[in-house]
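To begin, one chain is listed below as structure tokens, in the form predicted alone.
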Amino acid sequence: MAEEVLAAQVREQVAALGTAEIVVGIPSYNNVRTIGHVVRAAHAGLLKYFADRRALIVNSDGGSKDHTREAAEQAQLDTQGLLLVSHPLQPVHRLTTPYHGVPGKGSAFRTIFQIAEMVGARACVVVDADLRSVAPEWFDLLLRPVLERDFDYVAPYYKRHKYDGTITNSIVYPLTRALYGRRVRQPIGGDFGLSSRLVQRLLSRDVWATDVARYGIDIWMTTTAIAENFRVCQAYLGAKIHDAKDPGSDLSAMLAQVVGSVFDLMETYSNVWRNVFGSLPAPLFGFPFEVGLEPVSIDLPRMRAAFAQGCRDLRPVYEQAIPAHILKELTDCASLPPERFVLREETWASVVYEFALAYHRRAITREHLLKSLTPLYLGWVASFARQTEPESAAQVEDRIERLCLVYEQLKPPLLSRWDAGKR
């Protein structure tokens, strides 16, 4: 039985309430104004799709100063201007809950989770706070594929412009793929469906205290699902409209938290990635269409000065860490002029290779070794940058996909010295 999260006044609440099939959670912090567009777009999508299913949204809220609780248990649910599938034979409940625990969106999902077990949910859809263009279709995409066709997973597939999610395209997409063997797109998209089972096995895991609940639950969900062979898909949801930033801007301590829960759960599941070699698709439901995207600005010259500059001052840190062929290569390219500057495609994927040996042999602190990976990171966009500035969406992502090929071709040598425990 999980540890009980829940306060005495919620559980009571949620007593009142009954059963639910339907679970749709909503993390929220300082979302005020986008708040009341998610919870709307929840109710409709319910009352549309699953009008016989009873259903609670929950808005678990991590201590908001802007009155984001006061938006969502405010929002007009007026179904006048749908055009509904079926009359509502349920009523979907509300509930707005703070959440207690570790800071951060993990505490949040816990809640959630703990609710939906309470009521035995068949089915739980998680939705970020902050999406502008949420849609009610968005949670029949999530639901459908757990409620009726057994599936415990449901990871999100945007469109996403080319500059958008580069710590995923760069990183945690083809890292993850080359691990565990399955091409999830998205695999810290931040908007899931997940079964009974898959909530049960995650509320019994020993990590809702630890930074995986702090900073890495999204690549943490995904990951314990496939690594432990639950049924896994992907739900076409078209543009995630989010506040998108400069990849080269104030992102130091997010690749630091997202790679380093990489790296720990490499760790974890050492048992299960030692055997897989190659990928396949996860199944993809929804159609694919063409969206509408905003554009990613990104400062090319900010990027390469920085790779430069790390290349010389933290040299004494990628020694313990790099390969020395392979730092030379990007001490090298550090020098180029912006318009011949390029990292091979199998250098990239060899630096975070040498990383997450690094990481597992402990070379150095784990902290500061993270933090180093910034500036290599940076060079990498910035390569990737140049050499697509001209490529459409689709030529993109036939280079991620590249990208991704040549991961899972540098994995043998990443299990033997892993093993080995030395470079």
Given for the second form:
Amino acid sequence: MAEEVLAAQVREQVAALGTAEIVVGIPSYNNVRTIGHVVRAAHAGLLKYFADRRALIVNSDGGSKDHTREAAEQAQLDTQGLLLVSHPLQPVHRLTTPYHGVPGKGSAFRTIFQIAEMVGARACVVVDADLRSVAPEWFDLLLRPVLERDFDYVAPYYKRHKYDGTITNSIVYPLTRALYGRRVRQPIGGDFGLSSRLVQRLLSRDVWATDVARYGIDIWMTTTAIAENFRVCQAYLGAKIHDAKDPGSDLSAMLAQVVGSVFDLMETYSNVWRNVFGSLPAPLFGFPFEVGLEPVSIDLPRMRAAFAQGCRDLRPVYEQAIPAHILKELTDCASLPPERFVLREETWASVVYEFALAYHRRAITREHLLKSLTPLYLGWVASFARQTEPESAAQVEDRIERLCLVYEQLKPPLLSRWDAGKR
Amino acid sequence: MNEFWEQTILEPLRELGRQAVTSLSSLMGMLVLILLGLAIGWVAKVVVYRVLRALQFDRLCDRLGVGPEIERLGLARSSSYLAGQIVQGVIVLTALLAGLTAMRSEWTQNLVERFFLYLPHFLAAVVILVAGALVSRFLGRSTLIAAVNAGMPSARLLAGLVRFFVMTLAVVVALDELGIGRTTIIVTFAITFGGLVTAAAIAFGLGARELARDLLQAHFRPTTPPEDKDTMQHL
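Mind sharing the form predicted in complex with the partner chain? What's above is the form predicted alone.
The complete assembly is shown below, putting the previous chain first.
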């Protein structure tokens, strides 16, 4: 029995609404600029594509101080301009509630999932509140595979700028693919469709006081769905454009939470991934189309400097985790001039695997280990950005594919050393 | 004449002989106890070392950060070996004390008594030093990683200072527990610490006036931050 996190007042509100076939969840924290647009897009999507189904939009807010909740409640949809083919038979209800527990996106999802379970929803979709590119079609693409094709998990597939989503491209996607054998291109995309079966399974797990309750929620859901044999697919959503990033967001904490969650899941599902070699594509729904992307500026000198400082100052920490020959390669790379700064794909994949092994055998305090990855990650991003500067999006995608294959090739040695638990 | 001979010469000689035999037997007892202690201590060291190695005690110590510290200080070749040496030391010390007790002299009894009165303070001081070493190592590494991730050029210096202050504090508390130069140490520590803080404040005020002004201004009169040169989304 899952622990109850809904306040009595919210439970009464939900009970008064009765049942709903679809729940749209929007976790938020200080998103006053964009949440109105996201709520309107969700509302329009539900009216346009699911007019005959009872639906509920839930905004689960983490105590915003900028009137996000009010903006979500007051967002009005002009149905005159929607050109609806069918007249809506069912109204779309809205609910705004604060969530309880560890501050973070995961706790917001937990509240949404509990409400979805209470109203008996067949399908649930969650979207980020800071999206500027969300459109009504997204909800059709994320919900229909669940409602009509019996899929349990619909992961997003976006067109993104080549420098966007670098944690995804360099660690989470290649590692998840190599470990569990499914090519889910955006495993931590933030916008997902889920079946009631999967929602129930997720709620039954006792993980809500861990990093899963923070940035780790996305990778936890994706990994759980793949590793526990739920039916997984992808939906092409076009461009993903966020609101300007929060200047207070700490890269090191974010990286530690995401990578820590991936490494924790490696422990949980070691019996699953040890038997997987190679990878298979996940079905893709939707019509892939080209989109214009916003330019991304990137501070390469700062990243290279962070990498060089890490190699120099954190050497005693890295010596606990990384074998000497890889550490030497990193140090040599740090001394290269900017125009020749290159970190090989094999080196980067080895670094990630060595960190996973060090995390597994608890070579040093896990928090220290994860946070010490930041300078190396910035070094990889700097190298990747320099190499891909003249390349097109398709060429960059090919490069990411090559990196994934390197991860897959290096998996057998990882497995043998994982069992031995030593360097 | 015979009585005089008996009382002045033979009786003292007999007494001397009795005392010599008693002392010799006590000395022999002490030597036997010490030799026994040395032998048992050596065997115990080997057994403890092998058992702990089999139980992967070294890995546990490495995780806790004790192992590398032992290596760095050159205390022993491994944590298991050090544990064996400690057990050996305790056994040999116990044997030595038992041997001294066997001497049955007032001086040795007094020494043993004083040793046992001092032992709890000594053990407390050892615990304080070990805890201080672990805490200083942990905080030093936390500081180092946070400072590197924040791009501070003097990350190692900062981490070194954190380790130094925590360790100094631990040493002062340990010496206080041992009762060594109690007042002198506390006064010295207070003067040194206060002096360093004052020196740092003056150095910061004089040498980094611009930085101090910017920091205070940023805190009390925040203005629009400079444009972030990096707009990429990592997730």
